[in-house]
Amino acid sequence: MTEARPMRRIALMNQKGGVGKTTTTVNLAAAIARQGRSTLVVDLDPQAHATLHLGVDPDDAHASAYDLLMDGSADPTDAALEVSEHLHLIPSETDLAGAESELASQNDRHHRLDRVLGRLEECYEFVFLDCPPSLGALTMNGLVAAREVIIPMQAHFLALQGLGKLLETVQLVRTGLNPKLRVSGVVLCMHDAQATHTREVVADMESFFESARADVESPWRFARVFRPPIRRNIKLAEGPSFGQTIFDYAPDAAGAKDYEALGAGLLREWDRLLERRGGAASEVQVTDSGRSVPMPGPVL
């Protein structure tokens, strides 16, 4: 790429563990990495699950993102660790969990990871940051640092009613910190297109965010539910084990299909964003699931 390009910052967040969330934010951040665009994963939680999954041992690493968030002197590119060609990560550590506690009393608190992006705007295109499965000063950090959120969650009733809470905290960030805070759209995890249970949720889901294209002030007017959907394999599940994507543990996985397939999405709607910088944000976009959506402007 030869023009410069803004960092799109995007935080995946659901405050219920165990749905997809790591496993997405890893294999989608791969699957943009692959494609030769400069990538970081932030690895926000304490249980370090990304930074493992990536192949990091969070005791070797030098550096982490608990360092970045409470020493502003530290520089960023120090504890970015290459993992692969364009993809970069910084790692997360035991000591992040005495992060929320330490920061409590600082007034800045919830800004201290937006100004570390701000120090990385030149060296990345695509920012992954997988918040913790809780609304803490981590999660904050994350929400106050991002532009958008994906929700990746399973097509279940209870999943349901949680994502309703999940764009109401959006809604207070937005509100409060982040006024350029969006919600891009929900994930489907572990995804089973067969049960009529799953897809009378996703149809609930498609119609929620229909209803609000007209709401010019919410934070979800341009959500929508991604295709394809991940379906559910289980060497997504294994691939952890070994410090690995699913690109590089199984490549011809269904899980390899579908996070290429998603991630290519993405890329073309972005792509084609900021062909169109400065154009008017209500304008019509046909999307790969062949729905027509108002189109934002860029994500920046």
Second form
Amino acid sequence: MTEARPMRRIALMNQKGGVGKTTTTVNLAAAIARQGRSTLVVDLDPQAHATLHLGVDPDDAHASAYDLLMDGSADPTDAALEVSEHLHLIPSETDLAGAESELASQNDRHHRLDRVLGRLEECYEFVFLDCPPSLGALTMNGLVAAREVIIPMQAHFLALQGLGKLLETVQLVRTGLNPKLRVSGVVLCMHDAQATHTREVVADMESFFESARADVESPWRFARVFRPPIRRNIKLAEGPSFGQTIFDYAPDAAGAKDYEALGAGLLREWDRLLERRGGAASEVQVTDSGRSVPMPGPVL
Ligand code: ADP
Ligand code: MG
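Since we've got the form predicted on its own here, give me the form predicted in complex with adenosine-5'-diphosphate (ADP) too.
Next comes the full complex, this chain leading.
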């Protein structure tokens, strides 16, 4: 008998805009769905970029993330639209901006999405939460509903400073609201592997994560820089205006190869982790292409 797979809940988060959150949410989710895994994208950004990128008009009268956050009786299975095989979307709408202030007066304001995902537990194996570039109530809902955070960013010195602040936020959320939250790693977006500067920043990031390995309390104890980095590729920037993922818009482009490889790596590790379930899952180390790689340690 095959055991039901637990739902892996991943927030794509960075308080800075334009770093690749939405591009990574959409194309990584699509890469995983293409492997036959049931996948959900939740667009938590009032800008609705992930919704548009997946070819859905946020102004159409679908139930949206807003409806689910504001109305506890709304059925999340009605809101999830099938955008391609194995890939569903809970869309955003412009009203979502209003949710920030409307939620402010509610006691359970940060736990709404967590409850929604609880009702979808049997339906999806992967859930990707596309967070807005801020630390307001919508992002907080994402961080409370998630079990892990993936941070899309560029390998620049200034971005590295921003990473410190972001990790502090995760630590705060973990202490106050969601003890299960951990950082599984960084996805390097718009990457230029040739620049010396880039290589130095990546090395700094890796040694920073390495230094947290022994600290059992650290939320980024199992974090790493995911491979491969996502190269700068104009096709990735063009896809959204056609409402298409990179796999539909330009399947032979470098961007499709990079997201496909990133998704395949995540799945490989996840499947190994599930095989070993029963042990101390979050402590497992696996060897991936000859390297010892710490597991993301999602709480099962
Ligand atoms: P965020 O969601 O963090 O604001 P986006 O994913 O929307 O960031 O990316 C910002 C811009 O950069 C978008 O126009 C997007 O199409 C473009 N972009 C993202 N990743 C790449 C890439 N690897 N190569 C080229 N353009 C990219
Ligand atoms: Mg975005």
